[in-house]
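First, one chain by itself in structure tokens, the form predicted on its own.
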Amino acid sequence: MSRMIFVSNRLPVTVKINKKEVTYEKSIGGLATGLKSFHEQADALWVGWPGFASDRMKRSQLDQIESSLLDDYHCFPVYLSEKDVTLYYEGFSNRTIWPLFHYFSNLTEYDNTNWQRYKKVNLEFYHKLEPFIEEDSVIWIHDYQLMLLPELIKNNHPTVKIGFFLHIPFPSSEIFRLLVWKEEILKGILGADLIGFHTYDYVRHFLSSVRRILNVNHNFYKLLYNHRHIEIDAFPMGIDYQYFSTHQVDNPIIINPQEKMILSVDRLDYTKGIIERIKAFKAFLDKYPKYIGKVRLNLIVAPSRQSLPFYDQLRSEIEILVSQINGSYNNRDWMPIWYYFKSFSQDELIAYYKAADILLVTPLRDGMNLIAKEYVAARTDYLATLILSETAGAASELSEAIIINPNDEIQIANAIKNALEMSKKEKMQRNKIMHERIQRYNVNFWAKEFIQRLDKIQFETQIKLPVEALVNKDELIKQFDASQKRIFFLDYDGTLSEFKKHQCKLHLIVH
């Protein structure tokens, strides 16, 4: 296989700077796990940000970090300044793309300064990557922070095979067209030869946007753009099934056997539907009071993006709502919601997975949601009960879960009741099917399938000849005059010929 290069906003290694030492910590799970076997190949490389602002670092320190990452971890850093982090990452990526792609157009900011920095950082990624690119390299770029990078590479290295995968939803064309810089984003992504999404819904949304905005049609998920053939497909990301299904926890969670546990695990984000979830739990207690004192909600919220004001506001709303419900329903022996605002280790989360009777996953919009898959995989007793939002990417794979509308409090309340009262036989039937699917389509399958598809892509050159080279106009008119039967073809809406941006004059010839 040709040299493989992975590019993402963050490296799979986090660099922490202390006063006296520099430490390196490998990422666990998700993308890092899926690409591990490919990344460990002798000449493979991973390019990305190591996680700290470089402004106050000496050049000698940065050179040392660069050397250590390259020699020990097969990684190469792209350093970002504090201003880069503020404008490119917190600004354009998380205040423009993140809310818009998750259908929160009311929270989307359109700041040209942030956009210019986004372009600058994407170009910086290209400059750092460029010395490592060979003619037959295979480059896989990840996620919404680097949507301009595929085009930058393809314009300068046309023989390189480029893959791009978006880990968040791609919105409908009606939402996407609200983006001020929509054409630049689409053209940036179309620099890739293979474009991947979690679900076919996202694939269709992307193709619709390309058709409506760039006037480029597709044929069976393939596009002809700039004389190149581009493939677009769905590659649902999986988990490390073996790890979650065999992991033995150090400290199992001990709960009252007379009490059922509902688990909720998310990082702090408005797309996760945490407020709606808490209200639905209250609706459950109101509608089915017989469960008061018998069911508790363990609400785990991991800190995230606390530098953005809206996230602080969201945290306050969560804490106020939890306090109100606990104040209204609790007694000396029971508290309805146990709230944790902290990050848990993987071992701690698996302990909760194994103890929870129900996992409540109700994002308002989510690219995939691997938490749902982790929970099912960890429950090798086949007694897990998953309540899952229909707007999470995972819902298309885990249809045996109880699927709900995340905005419908009563439906979620009823789903909780049904989950609590579901028979053991039905739980096991549902879980066995989900286990087989998750085990088969694990994260290694996902990575291998994408890379193999990318490696097999054959470039096809589309040669456009002038009309005169294809048709002899004089001969055509001669045959038309001599014919006894004549057929007129009338073109409409790009059916017989490509869309034209400019109006054409219509000439009527009468013989």
Ligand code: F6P
Contents of the next structure:
Amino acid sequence: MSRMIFVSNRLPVTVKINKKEVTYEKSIGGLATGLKSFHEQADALWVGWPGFASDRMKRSQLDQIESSLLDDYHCFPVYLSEKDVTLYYEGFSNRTIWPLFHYFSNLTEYDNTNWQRYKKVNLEFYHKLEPFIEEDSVIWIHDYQLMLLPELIKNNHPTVKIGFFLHIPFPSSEIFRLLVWKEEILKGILGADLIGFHTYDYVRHFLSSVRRILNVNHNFYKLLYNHRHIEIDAFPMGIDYQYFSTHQVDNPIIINPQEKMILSVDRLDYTKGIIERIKAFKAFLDKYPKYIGKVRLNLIVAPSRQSLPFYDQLRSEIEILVSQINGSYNNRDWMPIWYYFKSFSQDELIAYYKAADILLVTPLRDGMNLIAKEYVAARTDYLATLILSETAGAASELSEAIIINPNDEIQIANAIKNALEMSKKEKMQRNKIMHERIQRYNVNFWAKEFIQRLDKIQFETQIKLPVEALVNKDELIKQFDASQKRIFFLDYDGTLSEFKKHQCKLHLIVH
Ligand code: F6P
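Same protein, different state: after the form predicted on its own, show the form predicted together with this ligand.
Following is the full complex, with the preceding chain placed first.
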């Protein structure tokens, strides 16, 4: 395979600067795990931000970090200034795209200064990438921070194969069209040859936005745009099943056998429905008081994006609500909510997964949600009980979970009761199916499937559907005569090709 280059906003290695000491911390899980085997190939490269603002650093120190990242980790840094972080990362990425794509249009800010900086930083990524690009390179760009990059590369390197994957939802065209810079964003993404989303819903939303905004129609998930064929498809991201299903934890969590534990694990984010979840737990205690003293909620919230106003405000709201509920319901021997505002290691999380009777995953909107899959995989006893929001991407794969509407606290309260009372047999039946699926469609499968599809793209020999588009009709007839298998598609007018007044079209596939 040709040289692979991965690009994402954050590198899979975080560089921490502590006075004079520089430390390198490899990311675990998610993208880093999925791409590991490809990234480890000799000439592969990963380009991205190492996670700190570079303004106050000396050039010599930045050069030193650059060569360590390149030599030891196959990574190349794109340095961002404090202003870049404020306007591109916190601003356009997380105050415009993030809320809008998660349907929080009321929180979406349309600020031209942030947009200009987003364009500038995407261009900066392109300039950093440029020296590494060879004409047969395969480049895979990740996520909403870099939606202009595919077009920047394609305009200058038309023969390079470019993949783009969006890790967050793509909203309905009615929401997407609210974006002031919608055309530029779509054109940016369409620089890619293969565009991937977690679910078919997001694929459909993207295609209808392209049709309505750019007036470009698709044909079976293929677009013809600027004389280029572009493929769009769903690639649901998986987890490292092997790791989660075999990991032995250092310190297992022992809970009182008389007490049941509901677990909730999220990054601090208003999209995760944490407030609604806490209220639903209260509704459960109110509706089914026999469980007071017998069920506790372990609420783990990992700090995230705290420099943004909504996040800090959300943290205060969570803490006030938790203390109100604990203040009113606790007794001498029992506290309803055990709240943690910190990040846990993967080992500690698995210990919680193994001890939890229920995992409550109720985001208001979530691209995929890998926590739900990790919990099921870690429960090799097949006794996981997953309550999952219908608005998480994972719901289209995990239909054996108890599916709820995250805004319906009574439905969630009832789901908790049903989960607590579910028979062992039913749990095992549901778990078995989910295990098979999570094991098969794991994160390596996801990465391999996307990369193979991208690598297979042939610019010269892409399928041209109508028979007139085939240059040499005689050759076609010759091949047809010689073929062993022939398929005729007889088209009711307008079904396979557009309406024509006095013309009959024949579609042929020749093997
Ligand atoms: O879900 C999208 C995502 O970018 C993840 O890839 C990432 O783990 C998370 O959001 C947090 O991202 P960041 O801390 O870079 O804003």
